[in-house]
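There is one chain below, alone, in structure tokens, taken in the form predicted alone.
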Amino acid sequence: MPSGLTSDSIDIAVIGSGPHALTVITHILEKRKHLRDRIRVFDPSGRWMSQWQRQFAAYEIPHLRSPAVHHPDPHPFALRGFAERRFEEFHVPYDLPGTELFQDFCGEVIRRWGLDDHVVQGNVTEIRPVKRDSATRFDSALELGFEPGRRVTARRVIYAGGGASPNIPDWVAQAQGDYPTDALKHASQIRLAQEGVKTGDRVLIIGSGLTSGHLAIGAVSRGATVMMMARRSYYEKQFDAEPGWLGPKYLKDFWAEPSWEVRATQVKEARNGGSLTPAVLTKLRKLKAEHRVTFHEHCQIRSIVWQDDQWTVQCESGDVMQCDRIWVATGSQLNIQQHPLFASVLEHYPIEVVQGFPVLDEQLRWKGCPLYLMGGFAGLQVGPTARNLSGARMASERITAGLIHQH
């Protein structure tokens, strides 16, 4: 535990210990080094980057989708400097850092900025305004509630968690038959090395995003035959959003747009649902030529029935197929109004919400209270790359400016 903090009250609390959390803290410390011992990070794992590492390991992802200049350190070329003798771990065509290289670099960032002991194990279940002297007035602090019942007060809070919830199609809840738990899973539940996939298994993967591609490649490598189904065509895109969204080319007009509705629509259209990188789609097409993967595009499921130890899948088109497992890789959705962590803050500090995005100020602060949001929830201010490493940097610059001004 960082020194200078009591167990009951802290200055800056950061919720989440992933790349966004690490990015915002290094940006704060670059401007105000003396704040190091006044920051505490809360995460259920008690470790830096645990969820990120778990996800990359679960899907056996070989490298990042973001180029080497996007990372948690404030200095853009820090990763290149760190990889001086490991340039073979960058992947073409945009110098995408390998997973192990990026993980090692983040470890170095944590050590260099003196943050090894800053993550406290704790699952934050509630953010609640602190009462001052009446039921309707609050001072400038927030109370964090933890399982099993512990509470701490923070003068300022930065939410750096993902915030998205799995997007589950309706037909999942309507599945018929008494099926085993490993026969139907959402991607968030899948760990390729632990699924027990074997030669001859037939796996149906729903979704057109990069996760579906990683899962398909992993299943085929274990001897399975994979059917990939999506309600659209599978298409390739190097990045989640076009590179123009990383700078003024697109962002200048986006930030000048006065309508929050228009901005929200632009964020969603720029990301345009799921896409596959050229490298992954090329690999899948090769597997298709080898008859180990089949594509079922513009296809949606009407019903699934578990019978005789297999799924019978009825499609809207009338097509019927059988498989042994169904993996649902239909992504996630963001809606601040449906996230239980923010229920109390919404009640006491109502703010405008547009298509699930909260309307924050320029420093990504929740109007009326000392709560800052980054990641997808900052989409209206940061733009379509808010969830990505580049968005983490943009959000960190804004939040740091706000904290310093407040301090």
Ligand SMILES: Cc1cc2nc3c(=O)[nH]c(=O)nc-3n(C[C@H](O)[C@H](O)[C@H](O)COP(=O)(O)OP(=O)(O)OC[C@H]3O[C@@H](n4cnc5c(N)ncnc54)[C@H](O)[C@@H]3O)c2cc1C
Given for the second form:
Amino acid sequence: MPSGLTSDSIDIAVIGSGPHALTVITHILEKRKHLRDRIRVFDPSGRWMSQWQRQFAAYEIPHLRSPAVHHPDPHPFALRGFAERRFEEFHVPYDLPGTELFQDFCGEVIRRWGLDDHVVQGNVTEIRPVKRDSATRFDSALELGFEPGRRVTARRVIYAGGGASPNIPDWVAQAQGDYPTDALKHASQIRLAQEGVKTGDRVLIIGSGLTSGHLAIGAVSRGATVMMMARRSYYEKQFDAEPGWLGPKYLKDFWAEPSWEVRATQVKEARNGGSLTPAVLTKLRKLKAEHRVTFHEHCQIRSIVWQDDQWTVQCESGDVMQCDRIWVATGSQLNIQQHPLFASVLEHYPIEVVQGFPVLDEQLRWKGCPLYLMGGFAGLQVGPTARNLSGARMASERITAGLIHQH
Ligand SMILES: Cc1cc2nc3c(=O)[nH]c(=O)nc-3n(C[C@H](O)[C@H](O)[C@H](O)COP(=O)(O)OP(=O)(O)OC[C@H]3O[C@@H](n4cnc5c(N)ncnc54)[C@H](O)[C@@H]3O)c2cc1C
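Given the form predicted alone above, produce the structure of the same protein in the form predicted together with the named molecule.
And the full complex, kicking off with our chain again.
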């Protein structure tokens, strides 16, 4: 374990051990190597990248959606270099890294930057500002609370915990009947290999994003027939957001935009809900031609009733359908005001919040306290790709600049 400062007071605490956390730490170490032993990472799993690996395994995702230059190392071509003898693991088009290749590479990044033992098991339940206090050696600091009752004081904190909560439609809570738990699930609870899907099962999948596509392909491969339902049309898009959002093409105007409201709207519009990649949509159309998948577009559920060992689904249009399982893949939402972790910071250091996004400074720092945010919460500065690997790099450059300046 890195020494930190003392066991209960550390210099840099990072909340979360996913790709964003790894990216920001490599960027900091690239500029200030000596900080390595002053950084501590907290995650309930106690290990790196657990959530990422869980999701890719759960949905049996063969490769990333983003090209090979996007990864947690500061050097854009590091993944290509690592893959010297594994070029067949890049997928067309745009050299999308295979899941295993990417995970092996992240393992190499962790080893090369000496971060194997940096993750401490712990779920942060509270972030509380502490002003100048004789008990700490810091002018201002943040106290992190863990269950049961453990506390750690950090001179600065980087939040890399994702922070989105699942979008769950109202009809889910109003489901009628005494249904078995595996008959109605949110995507975040699904592990394809463990669902027990069998030949002839009828699975209704709600949502138009890539996750719904992966789930449909996984269910069909186990012999199920799938009904895909969305309140909009299914449409194809190679990436989550246009590549113009990775550089000055779109970001120049975005950064020049003085209204946070306009920026927030641009972030949401650029992501435009969920989309399928052309490869996945092509596969689903093929399955449709084989009568294994049907598409139900512009369709919304009014109610679901479990009766006679099956769901009866009533749609707003008046259509009625029957199925054995319903999987809800309706994405997630971000709202800093509704995230319990930030309640105390918001109370002590109120900042403007626009459409759920906090207004941070250019280095992604919370005004008045040593808290930096990355991921979706950095959307007003980083733009629509803030949640993605590319956004992690952009956020890391800003946070590193802020930390070094503050040091
Ligand atoms: C299925 C899927 C595939 C994706 N594919 C791509 C892709 O190919 N390319 C791309 O650019 N983006 C992709 N994304 C989007 C994005 O890059 C990922 O969601 C990525 O995992 C985000 O990284 P992260 O570090 O912010 O979050 P996560 O990987 O979710 O890691 C956050 C970690 O923080 C921990 N945490 C949260 N709260 C706390 C707390 N209070 N205390 C301690 N720890 C906490 C969590 O347990 C978790 O381990 C994908 C997303 C999904 C869901």
